[in-house]
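Encoded as structure tokens, the following chain is the form predicted on its own, with no partner shown.
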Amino acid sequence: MNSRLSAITLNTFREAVRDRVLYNLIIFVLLLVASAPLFGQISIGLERLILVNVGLSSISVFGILIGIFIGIGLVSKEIEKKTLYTILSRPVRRWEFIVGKYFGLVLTLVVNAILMSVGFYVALLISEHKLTGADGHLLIAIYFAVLEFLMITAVTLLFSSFSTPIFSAIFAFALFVIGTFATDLRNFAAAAHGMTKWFATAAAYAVPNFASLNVIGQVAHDQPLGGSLIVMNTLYALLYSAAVTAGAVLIFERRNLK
């Protein structure tokens, strides 16, 4: 990584930072912390299920909420404070710019992941007394949820290169969803005929699915989960990441900023 592209990475990093978005996390701990005894509470065998579920749900929908809502603003904010145009005079290209700007939101989320992450594993061992090895295969649920992270950020950063802050958002927000149901497109474009098997093929393609990559419930019940498929879903996320920032980058290199 070349120094231009660091320096817009870290200054991405602290602009989220300054923006408090990071202090979410701070009531995620103390919360998950502070109501972890209650969880003994409720039944026995049934504490540990309910606090996975709602520990890694969270990591999961704060760090997407995170990524959508700063992602929407990386470029356009930089043109309403003018500071865009600094920027681009000096020898920074445009790919430089939103590459960078990736890396940055991308960093914040991981800063993010990890610190929730210390404290849902400190709620964890408040509730248990003690963490077991079936305890560490939620690091993969974790790990996908950062995979999930790579590639909401580049979607979030395709609108934005183009679109106002408002319909970025909900462009991001709607595609989430949609690849939530992702495997259920497909079983739809498998089942239908004609064109409307040729458009649902082509739509459960390009959507993100973020469906395979949702494995809190296995992690919950100590299901195991196959190296093959962290494998794919580790290739399919950086691929997928890389071609929508690719189209950010093509979009914004055409773009007219005067």
The other form holds:
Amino acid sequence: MNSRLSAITLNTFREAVRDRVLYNLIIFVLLLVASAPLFGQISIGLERLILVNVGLSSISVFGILIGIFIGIGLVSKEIEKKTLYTILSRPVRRWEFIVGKYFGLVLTLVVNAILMSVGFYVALLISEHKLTGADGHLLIAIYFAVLEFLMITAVTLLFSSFSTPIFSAIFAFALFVIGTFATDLRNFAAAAHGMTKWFATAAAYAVPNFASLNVIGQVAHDQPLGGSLIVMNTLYALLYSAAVTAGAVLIFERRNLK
Amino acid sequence: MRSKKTVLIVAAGALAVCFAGSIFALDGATAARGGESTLEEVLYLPSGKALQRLSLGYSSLLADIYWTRAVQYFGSRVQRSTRYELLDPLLEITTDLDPHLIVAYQDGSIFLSQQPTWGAGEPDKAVALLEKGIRNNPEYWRLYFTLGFVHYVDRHDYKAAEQAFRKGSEVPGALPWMRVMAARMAEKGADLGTAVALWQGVYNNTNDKELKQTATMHLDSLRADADMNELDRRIQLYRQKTGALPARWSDLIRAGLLPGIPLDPTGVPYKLEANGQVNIQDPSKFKFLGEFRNK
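I have the form predicted on its own already, so could you send the form predicted in complex with its partner chain?
What follows is the entire complex, opening with the chain shown before.
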């Protein structure tokens, strides 16, 4: 990574860490995870299951919310504060600014995921009194949550590159909801005919497929997950994120900042 | 300026290549995960009541999604598989989420009751689903029709079928033929004309493509059975008249026993065997043939 890119990345990370919304959400997640054993006591025999479901879902959903809330201001805030002009007046290219912002937010989310995972495993240890091999299996779901963060960051950055923060948040959140039902959309496309089939297929590939990355149900029940799924999902998240980030670069390069 | 153009070209290229690659990767991930992974997840949370609380008031929307999943699950297996283990949980969740989703009871019960590979072969579960539908929608008389249909066609319980048609006929707004159906059940039990009337009712009541196709195939088979019974009768008449079996259809036409070459419901002539038996040319088009054929 060149020095300009790494400088923007680290600066974005530092700014995000200073953001109060970030801390509030982390505390909320930790509280939720810590209270999970209490839910388990209400549901006899399901303590571990509920803890795993609540913990992993929290890591995924709150990571995505953090990604959206911070991502929407990445470009617009710099324009609003006029700091963007200072940055771009230096030998920093526009694509470096976008890609650096992307890496900075991804770094923030990965650090968050690590913190949340530590909290989750501590809660699991308190609840179960020991960690087993099956608990290690849960890391796959956390890894897939990180892949979701790569995608939602790219999507939010794309909207942030041309829209206002509030609309960016609405668009990104709507895509997240649609993406969780992407498999249903694909099934619908498979059953449809004619033009509807073409539109539905195009929409199914265009939206980020978060359903493919959600394996919480399987790991909670200790169902095996093939290595090919991990490889294919990794490839998918990386390629989709790269495509959307390239789209953000294209828009930002052509944007009139005067 | 030149550098900006290069960036735009590289970004556009990266967008196209990466997006195309993501399509292949997603297909690979879907294949690695197995086609029904999303559906199998219903077994992790099989309670529609719990889902209703989690849906934050959007239970009707969720019911539509689950009904779509049930239809797609059925459509992917009909005529291909004998196992439909997720069908009943999907229908239960759908109707828990939206107890007034009539189509889920009406079509879903027929998906459940039909014999494999045409359905799950679970008529008792179909009856339970319909009774749940009637409890939740007592004013909808057509559910009684479907209940009577399942009792008659799949459970061969003519008394239960008669009761279902009779109760349905008492619902305000029910069509008068419900009472006729109840009387026919009481009088005749298994009867070709009744079976035709019931399958015609199923055909008219549904918008589902697969179910309409199944009803059409049943109706064609029943009509072919009726035709062949009638042709058998006319061949016997010819035999009594001439003392020999007809060699071809034209013998019956000349004898004034047939107006023309007899055609099956798909428009293909029936086959007259040398021993005087009547058959159809392509039995693969009539999957349910012989149910009401006279011995």
